[in-house]
Amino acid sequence: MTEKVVLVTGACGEIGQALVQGLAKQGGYRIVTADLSPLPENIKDVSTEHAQGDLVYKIKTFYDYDFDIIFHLAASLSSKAEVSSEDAHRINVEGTMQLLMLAAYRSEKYQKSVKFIFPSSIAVYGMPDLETKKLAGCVKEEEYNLPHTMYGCNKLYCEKLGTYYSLYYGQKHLDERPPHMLDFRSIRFPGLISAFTLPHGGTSDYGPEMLHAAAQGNPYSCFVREDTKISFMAMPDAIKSLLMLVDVPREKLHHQIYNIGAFALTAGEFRDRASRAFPGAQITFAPNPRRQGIVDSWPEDVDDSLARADWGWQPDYDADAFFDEYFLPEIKKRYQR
């Protein structure tokens, strides 16, 4: 069988470690890998090449690969993109944009289509107040599209080029619309949770923070109050969206963009958790104005309906699952616990 030519752009996130992991062990493909680090040695090995450096430079060099699919992990994120406004849309914009180009180039030059699996985020979504979040109670995808972030008017803005690229470009009517066209696919992430690497300070990680600090004994003060509740994701319920979604035949999806749920918390019910799996922990809340209203602003959980419909989505974990059988045996492990 002739292995499928994968680039995973951002490999050395959270993300993309675990993603590049799971390519390699389900088989069949050549990963290339791109991100401004060194690959890590848990990935090392099953990339085939790594582009190290800033992606928008490097974009260029990826004309001569002939790539099957591509996953454009790499962005800057929610709190850093509020802080660096100019350099976030140069990344997450400029670079989307460039990629998807390279990807509708070579789907056309060479009458083949390639995916393009764009991960995006509950970002996009912007409720106007708290009241008209918990009444709202689970979002589905074109409702409160008025993000209030850097990083979430980005994200929706290239789902929009991506389904520009993969719909409209070269304004093909759309019962003509050659089968060898760009092939864009967006899941809508909820905060993510990786047992096997820390949390780096995103917007949703006080969840993590606060379990991996009553882990090792340490006090936490939680940046955001105790009635913050969105919705959350394992790690490899995330990993398996995307393996999933790349297989589905492009004839079964009705929709380029699409939104997946596990299990909304509140930060008080991952106090609680922390408190009952470490006794003793010391966990408190002082909000931070900014990444409260960050927190605020994106819905307590998502209406996942249209991705089990077209491709049966379905989550492994839940929250006591991610809890139970997943996260805390995990950490526990790590700190010797």
Ligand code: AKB
Second form
Amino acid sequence: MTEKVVLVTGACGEIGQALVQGLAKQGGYRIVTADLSPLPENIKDVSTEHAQGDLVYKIKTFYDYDFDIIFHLAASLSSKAEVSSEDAHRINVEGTMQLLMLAAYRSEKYQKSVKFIFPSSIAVYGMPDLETKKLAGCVKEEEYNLPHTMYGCNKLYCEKLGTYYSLYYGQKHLDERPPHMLDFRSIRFPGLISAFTLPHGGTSDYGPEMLHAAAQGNPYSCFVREDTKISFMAMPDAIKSLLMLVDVPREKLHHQIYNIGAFALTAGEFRDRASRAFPGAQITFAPNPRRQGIVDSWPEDVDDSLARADWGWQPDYDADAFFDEYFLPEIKKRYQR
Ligand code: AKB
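Compare with the form predicted alone: the form predicted in complex with 2-amino-3-ketobutyric acid:
Following is the full complex, with the preceding chain placed first.
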């Protein structure tokens, strides 16, 4: 069987490392990676080539490759993007635009649809106030698309760009559209939690930070209120979703953008579960108004019925399974070593 050539940008990030490991485990891929940083040891051996540097300036390198699939994970996350917004725009939008152009060009020229998998985020939503957030509960893809952050604006715009390149590029009428348009597929992720890595620069980071601190016996001061609620997901489920979506035949997909959910908890519920698992955990709350405002603008939970209907999405880990079967066993092994 010939190997599929796959590019993973942002390979050194949290999702990147886990995805590269997942692709290698699944087999059948020649994995090319890209990131600002050198590859960490855990994925060094499975990447056949690594392009280190800024994607925007490196894009020419990638025109020489015959990619079947691009997982474009490189991004500046929500809290970081608020402090250097122009930089975030360059990384999140210009980098994506360059890669979309490359994928669209190759799809048309070589008569082969390049699959472009784009992780979007619950940051694309903008709940106007806490009352609306509470009343809305699980939001659908097309609701409240009024992001309050640079990162959310960037993600929403890139969803639109990807949709444009896969449906309307060239302004061909539906029946004269070439069969080999770029194949753009996007998942809106909730906050992700890994037992092996910690996120940097996000605003859902209080979840993983609190749990890792408690597991190590370190005090943690949480930057949002106890009643703050958003949806979260175990990293293995996030990787499962990417690997599932990439394999679905295009005709089964009725949409370009899909919500996926797993469990929604308040920061106080995280604290309670962390305290039960690690008696003596020292968790306090000292909300940071700017970061609090960001999380308050994100919905409590998402409606992922489109993903369930079109490609059979179902998470393996609800809140109990996340703690009991994934996070706690792994984290205990990790910090007790
Ligand atoms: C962030 O906090 O910026 C990310 C996200 C929810 O997309 N984790």
